[in-house]
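Here's a solo chain for you in structure tokens, the form predicted alone.
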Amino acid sequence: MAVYFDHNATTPLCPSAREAWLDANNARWHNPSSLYRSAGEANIALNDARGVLADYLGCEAEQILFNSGATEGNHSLMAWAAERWPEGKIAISGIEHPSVREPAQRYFPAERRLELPVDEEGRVRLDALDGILGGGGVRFVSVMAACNETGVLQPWKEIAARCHAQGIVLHTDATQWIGKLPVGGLASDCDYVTGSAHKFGGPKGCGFLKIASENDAYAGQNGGPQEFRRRAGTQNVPAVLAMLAALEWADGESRRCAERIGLERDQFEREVCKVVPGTRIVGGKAPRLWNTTLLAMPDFEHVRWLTRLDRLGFQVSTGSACSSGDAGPSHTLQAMGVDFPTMKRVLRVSAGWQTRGEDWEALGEAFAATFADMASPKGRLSGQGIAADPRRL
């Protein structure tokens, strides 16, 4: 069996989520907006789940809107903010996920859109943030909680304090944070929070948006009374119940094994840097998610590494799964000052809650064997003239 090291892209459905989903599809499949008893039971289950998620995040149930995931939440939030503040400016970090970056570009013209610079480790520069906020006109700021590519954690508490001191709204895409790290203060410090179930063992196509307050003017999708008239469409009750089961599971597993896996990840990094001299850990000097490492290899393009590791039974990534089909440079790495040739040699390794120490050790050995093979005269010859498309390798 292949050893999966791409959990930042998506996670397998955990057993408790699968069980909750199957049970709900048997007993709670009705439309929760209908009026008969079975539909009412589905509605009760949906709102019970809303209350559980609100308690977990530390907010009111009326602030939780269920949707199809963080991409929908981010997109609808950008569209609403552009309409809500028609003359206001938005500031987003240079490392934001495309689901924030692209709708910001779509709904805010260039003169109303500012970019928050990051340092060489990929953390938002607070001095630059102060300057941008002090310049006037900014009404909305969006900074992710943890970077999907590097795993670097953002100082969202400090960012929130600076924004709120000037009456500016803050959104954080917490897709990679939730289920891996404690959420204390996330919902109270950040006005808007988005998340996706499939990043922590839940089903794809399910997520949430936490809004600023139950009296918030936010409305994202018209066409029905669902989700307090803020997001129309029949709710996917089985997926929501599976998401909550997955979150409970992931939170417990993170408390149990995060420290162990973090130490094993650190040991893996030291081993790779030893067996492949010149390897660099991107963002390695900053606080990071315990499961993530982004390796800048000293030689050979990342697709050659990926395909050879895949043949050895290890599934890793060349970076963000959402942009893996894009041959252009990573805007995240650009913002960090990484040059384009280095970008073409980066590999992301992201473990899961069930990753074992022997999996890390075996992956380190696979890196050593792959490097030795590609560095040999035969290996170098076999890599000449091959297009950067894994389907052709």
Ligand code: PMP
Given for the second form:
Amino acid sequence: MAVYFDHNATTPLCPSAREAWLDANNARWHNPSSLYRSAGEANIALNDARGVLADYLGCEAEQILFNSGATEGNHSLMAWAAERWPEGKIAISGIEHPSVREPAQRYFPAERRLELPVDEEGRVRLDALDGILGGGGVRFVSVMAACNETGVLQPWKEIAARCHAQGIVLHTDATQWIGKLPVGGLASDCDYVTGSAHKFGGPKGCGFLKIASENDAYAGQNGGPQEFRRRAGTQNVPAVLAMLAALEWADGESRRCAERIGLERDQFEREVCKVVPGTRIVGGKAPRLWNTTLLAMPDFEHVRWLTRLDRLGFQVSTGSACSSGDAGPSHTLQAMGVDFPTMKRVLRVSAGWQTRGEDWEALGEAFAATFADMASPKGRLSGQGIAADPRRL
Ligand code: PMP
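Alright, leaving the form predicted alone aside, put up the form predicted in complex with the named molecule.
Once more the chain from above appears, this time first in line as the rest of the complex follows.
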């Protein structure tokens, strides 16, 4: 059995989510908009789930729109914001997920689009934010809560205060935060919040968008009355019920395990830095998610590391899952000022609630063995001790 260390890409279904999904597919599969009793029961279950999520986030049920996940939420929001403020500018951080970044590029012409720089640890620079907001014309800001690649947490409280002092609307993509860290004031401080079930033990293809208020002007998808006429399409009741079951589970597991796993992660980092001298932890000086580490290896391309670790039974990532099939460099690392050769040597390790201390230890040993193997004369001969050649990028 492989040991899974790619939870920021997706998580396995947790037991309670699986049960909720199966139960709902047996008993709550009707279209919640239909008029007979069984459909009404599905609709009640859907709205109960909405109420539970609203309580969890600290908002009104009418502010929750269920959808197919964070990509949809981010994309729809960007499309709507461009329409809502036809003259206004948008400012997004340089480390946003492609599902924010690419729709922003699509819907906002370059002269209406500003990039918020981050420091070398990957935190949005508040001084730069002040400058950009002070320049006028910005109506909408988007900064993720926690970075999928580095795990670095963003100062959303400070960002929200600065935006709101000037009447500017703030969106946070909280896909990697929700379920892993207490939600705190996140959903009340940020006007729009996107989240995704499969990052915290729920099913894929299910998520939500929290909008600014019950009377918000937000209009997403047309074509039906569902989700307060803001997001048309038959709701996936079993997936929503499974998402809520997963959130309850993840919240409990996070409280129970986060500290332990964070300490084990830190120990693992120390170990790798010892057995593979020259390893650097990207974003390692900033507050981070307890489950994530992004390692910049001193030698050998990440795909080579990944393949060998996989053979040894450890599943890690080269960065974000979404860009791992993509030859281009990570825009997140570029924004952090990481050079191209280093970008080709980063490995992301992201744990989950079931990750045990011995899994971290075994992974550390696998790193040591892999490095010894690749660095041996035979290993170097067989391949690519040429990772640092920027022409290969
Ligand atoms: N935002 C972030 C920060 C993510 O990590 C991801 C998933 N990689 C997404 C958005 C997209 O989420 P989904 O898979 O639900 O579309």
